[in-house]
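As structure tokens, one chain now follows by itself in the form predicted alone.
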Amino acid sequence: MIGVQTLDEFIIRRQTDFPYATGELSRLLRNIALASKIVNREVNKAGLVDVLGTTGFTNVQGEEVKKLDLLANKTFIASLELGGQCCGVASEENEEFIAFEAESSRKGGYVVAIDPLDGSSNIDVNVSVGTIFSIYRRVSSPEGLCKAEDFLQKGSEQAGAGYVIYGSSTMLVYTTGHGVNGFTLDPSIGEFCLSHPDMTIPQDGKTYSVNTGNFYDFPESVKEYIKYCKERGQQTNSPYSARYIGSMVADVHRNLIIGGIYIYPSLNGFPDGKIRLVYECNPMSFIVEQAGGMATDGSRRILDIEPRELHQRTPIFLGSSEMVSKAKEFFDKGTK
């Protein structure tokens, strides 16, 4: 083990690159991997009992709560709230954000908004899922419960955001403005270990990760984009190749490894897609962007999107900066 830098002590030592190095946001970071390791845990076990299937419920999105989805929501929440320096949770499957009213906790300076279970739906198939979590600021008082104004922040004002992939192995990247850093779990020791330091993202790549099942409901732009996608290998000696995981953790994370572009655009029926922008496009464009990618809605910055409201959904192209440019371009003579 000489030489191995579990997260924890990485994390005591970038204390000193946040802005207000008080420790509050370090323990936030531990707490968040500590749950994910129960997630993992009972990921690793999914077909051994009985936490695989739906629980007959649906959620806020309209989408089938599974068993998994429940038992990560409820595990994320109770560890940030017992680690008393988060005073609120906005997760994916539920409606309204949770303010939490403890004396422990209620005083928190930051909030969190979380998809617990990023792709469940591959689950049951043993498929790579993931958990995605953005951390803001609080911005109202500490005197009350938090409040809608304290999630509904724009992704340039987050003081951490990441992502975990339970995989063949399982590893959390994550942010705070510093760069991109991603630790794999040791099961030997139950540690997080710095693996992938200083993540950058090629600026080029040859995947275009998009569901091409929705193909016919595509803007234009967007058809044309991958038209010229599947024409280039035809053209050139550097085709491009599609993979589609359909969990955003494991798509984005290939790509952050190899280079490539990920798409979910606006659809007949669904003019803003189908991605959230606060618990999934925020945070995972603030890890691109410090990786040295990029991330848009087709028009804007996506991390300069104010948000309207929780559970606001945007379209979304983001990935490496040449391919996004390039895909950009198809956008900007769409909109001509």
Contents of the next structure:
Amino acid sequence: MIGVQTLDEFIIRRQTDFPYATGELSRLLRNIALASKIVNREVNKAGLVDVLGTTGFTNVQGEEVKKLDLLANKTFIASLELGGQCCGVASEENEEFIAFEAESSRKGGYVVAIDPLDGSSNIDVNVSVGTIFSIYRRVSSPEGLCKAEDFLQKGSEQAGAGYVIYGSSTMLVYTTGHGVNGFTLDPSIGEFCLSHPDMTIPQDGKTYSVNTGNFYDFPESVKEYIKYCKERGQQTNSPYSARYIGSMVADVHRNLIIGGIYIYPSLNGFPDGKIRLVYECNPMSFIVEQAGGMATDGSRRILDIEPRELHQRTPIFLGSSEMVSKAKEFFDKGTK
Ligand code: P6P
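Next up, can you give the form predicted in complex with ligand P6P of this protein, since the form predicted alone came first?
Zooming out: every chain and molecule, the one shown earlier first.
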């Protein structure tokens, strides 16, 4: 296929842009891409084989674990351990992080935090789901196993981040701090091919993504912002649209392409909201900032938050900079 640039070729080409790159991060990214192809195969045939439905277990989040959640979790962990560049994984599905002990991986220079299958409640109804991953250089001594401190670095320290969306087509979107690039899986050749080079999010947008079913549990400032979004059609000739899929990867991917804001705020009884900092908010915020957007917890930059523990949650306002800034105005007004 003339003119097609595969993910492998892209990674290798970009690596030569950084003469001191050891190639470890490149190989780690390729391991993640391989695992996502395996997960994609299972997600795509979910309706046909016995991988739908739940396992009967609940995870550390208290959420019921779907069969595909477990399959995805095992696939990514196995691929990362085999690769050797990653010395440990923190997953939404595991209460504690996993420190690899095999001689071939325990000295790896990176750790990965991952939500192996985000939005999995949508699987049984055939709505897009995704994988979200965050990559850090380890800070612990390579003489020992990886430690919690490797995973509890600020989001601004990420070496890389990305997501895979298993939708009408399967795409892998990632950044290593030098812009954002999107690759679409061509099943006929089994390769991710560059389809969205140098992705940038529109500075402004007309789409807001929030679960308004929680409206009466939102802080007053969020209620006021949502009313502002609803009234746009009355006050201007550019009304906003509400689009909420219930799958963060799908909502953020759409907003990354056409502009928009994704909000999961604090709720009555849930002061930190629902979305996890380490393996959802940080990687998505790194991507959106690299694409020219913004990500806050209402006021603070997400990537500046010092993680305290692996599964901690944070409110998140993520997307087009004009929209996130406007929401921040309401937040700042509400906290005066
Ligand atoms: P709610 C999926 O469980 C998820 O983590 C995100 O992908 C999604 O945006 C959000 O939670 C949906 O949560 O409470 O609106 O159903």
